[in-house]
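The chain below stands alone, shown as structure tokens; this is the form predicted on its own.
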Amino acid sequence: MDIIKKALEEGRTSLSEYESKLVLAQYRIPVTKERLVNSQEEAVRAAQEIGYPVVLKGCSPDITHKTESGLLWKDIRNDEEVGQAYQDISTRMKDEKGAVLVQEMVKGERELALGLIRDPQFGPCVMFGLGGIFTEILKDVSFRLAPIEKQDALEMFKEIKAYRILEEVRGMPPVDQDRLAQMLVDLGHLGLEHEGVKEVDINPVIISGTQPLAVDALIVLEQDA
């Protein structure tokens, strides 16, 4: 794959949200429609294309956490604010080799957390599990040995102790299972196409309406692959 092949031969330990969005792209899993853009009239004409409420976000492959750096505005509803909101992420990011990402803004409650890890001794293993904020601290995943397929990803989500919220609940209808599944499938297939890539992080997975959509992701690369 070139974005990987090229972040590799530039020495580059990581991709940007952007590129890792375009990899995940390629493997058919679902992700934000989003633009990447240089200036303020670009912005403003992104998020017009896209259809407001927006996401602003600073895009480097140098930058992994961009609430903490001031880097992500969030429900921006008009031109104005997309100015505004550009401005502030251009002068955070005035050290940074990076741009900024005008994204679709997703709403939905679940938040769920899909990933690959390259162990040392076993290869690629595919993860799920509860996602959002708190993914770190309360650690519902479950793991698989990449490849994998549609009955072991089902078997996956009844491993997590919130596996609940993928059923109908509160109101919200039930998540559709064989999509996301599909989602943990491929993952693993990127894995396993790519030793150059040493981890995949896409959280929040939010789900929209039935429909699962990667908000968020990182991909990590390994130089001696």
The other form holds:
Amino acid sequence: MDIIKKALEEGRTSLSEYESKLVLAQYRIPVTKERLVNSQEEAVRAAQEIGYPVVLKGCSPDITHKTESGLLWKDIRNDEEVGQAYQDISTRMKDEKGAVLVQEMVKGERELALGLIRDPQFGPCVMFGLGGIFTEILKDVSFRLAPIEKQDALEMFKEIKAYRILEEVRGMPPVDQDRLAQMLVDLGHLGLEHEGVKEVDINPVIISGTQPLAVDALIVLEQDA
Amino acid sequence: MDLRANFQALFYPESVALIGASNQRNKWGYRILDNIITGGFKGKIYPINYKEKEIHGLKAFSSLKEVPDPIDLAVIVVPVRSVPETFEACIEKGVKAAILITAGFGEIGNEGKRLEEALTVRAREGGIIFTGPNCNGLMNRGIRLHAQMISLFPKRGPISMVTQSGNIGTSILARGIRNGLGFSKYVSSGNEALLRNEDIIEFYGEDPETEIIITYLEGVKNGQRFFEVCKKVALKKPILVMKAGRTRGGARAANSHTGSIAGPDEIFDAGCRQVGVLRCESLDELFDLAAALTRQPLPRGPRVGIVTSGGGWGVLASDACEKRGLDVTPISERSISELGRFLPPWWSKGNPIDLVAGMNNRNEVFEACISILFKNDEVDSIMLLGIGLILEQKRKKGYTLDETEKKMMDAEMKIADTILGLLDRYKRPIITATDLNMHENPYENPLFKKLREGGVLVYSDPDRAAAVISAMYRRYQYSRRSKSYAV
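Follow the form predicted on its own with the form predicted in complex with the partner chain, if you could.
After this comes the whole thing, all chains and molecules, with the earlier chain placed first.
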């Protein structure tokens, strides 16, 4: 895959959110509608095309913690707000190379996490668990060695304590588990086919209606692979 | 390298040379030879020692070269400095397999590691496979080959083991002998310079004499291959793994959230679940499960019926079952009324079935309870608690049993035949547990002895029994799953 190859050649150790999602999309993993823009005008146009409300994020391979750096503006409802957000983010990012990402705002109460790590002994392993801020706090996650089959993914869901979050709960419809399982299977293939991919975080995966959607993503690269 | 011939030489040699054999009884070169002879090996045995004429009643040879016949298997106990030249002699002689007992290699540091690597390279070039170094031997009970440091001779049976620690292996064999469990093969893999754990598991997978595989691990050199082999073998045979080193590991250097959560042990654990390997937490669990798999049918569902002599243990058993994902299921009105015909009026009228210390016709009552629950398809397995205690009554010297007491004792002894008969009739597991602390010597209790001879162990508490049922059910689920995948 050209994005990974190019980044490795440039000596980088990670892909930006935008690049990460391009890679995931090639593995049929559903990602948010988004555009990378370099001016306020482009930002407004992108927001109009995607449809309000939108999210604006600073996007650069050097930035892995957008919330902490004030580079994330959520629930933007009109052109004027896009302008403000664009200006604010680009001011904060002035020392770094990068652009601004205009992204659809995904609504959903349920946040999950999908991940991949390359274990030195066991090779690429996929992870499934609770997403958002809970991933690291509760560590309610399950692992499998890639490649996995759909049945493995379904078993991973059942292994986490919060399994019921995938069922019909508080008026929310059950999650499309087949789709979610396929995402894990495909993520395993990504790990197997690209030695240079060291780790992947897809967090959060937000459940929109019944459908899982990758809202943020990070691919970490390994130079010596 | 035709590995098939090499494995044949390792496990089914027609001739064995013990290089470093000794007449001094405090040397491993004597002890191993003694074990080979005592074990009853029928093939040819050649002690090799450069100065002795005769060892342990056998003609000794000054070197491999002097032996007139071909050698299949070499057992090597020479000092570490002489190992390289011994390997060269083996290669020259056309030996196909070796057991390298000698220690002092990779386990002691870099210099030892280099020596070990050099030996491995030479072995590959010379067409030899070997176990070790730093191992305590190999056993193939079927041909009475006991090329091992320890003097343990279990009976023949379906269990084969490979262990990275000879010490732990010894402990399992000793438990096996004490509990009448049968073994087929044993390999202490030591430092695993050439033959690794998974190579032996792969061999056991194809070995018609092995039905149950147990392994003790401290580390895996090639994790991906380990699980590939296990995946293939677990389709046919249960693999029980005890892996130490859970507490080491810890956080790895990671740049992602996923990376910071994934400890090596979580990954190993996940791999076991994925390929249907039964990971055990302790030696007890490993042993208990191996014993149960030897004789008991697999439960085809999670429903457990608890039949108990007293209330407290029934409660503990329920908790232990539920904690491990089993289901202490309610039983139907129909079965409750059928059971009522055999039980005292004050019985629990539900699951657990509590006899509340009823003493009369215990054997008949147990038999009726288990039969009704199985016949009416109420449960998939039975946990039977509190048998055999009546046989342990303390008596004054000269006390004579009266007819009633004799009958009571005889009836208790019949429980063994009942259990064994029901296992065969209903093809569902019956796991028993009794507080062994209440017994003078549990191994001597005549009921337990009789059960043991029939292949059924009495576990020391309901928790261990629940662990066994739960693992057997996981095995059943995996075997179903793998069937549904089979092309």
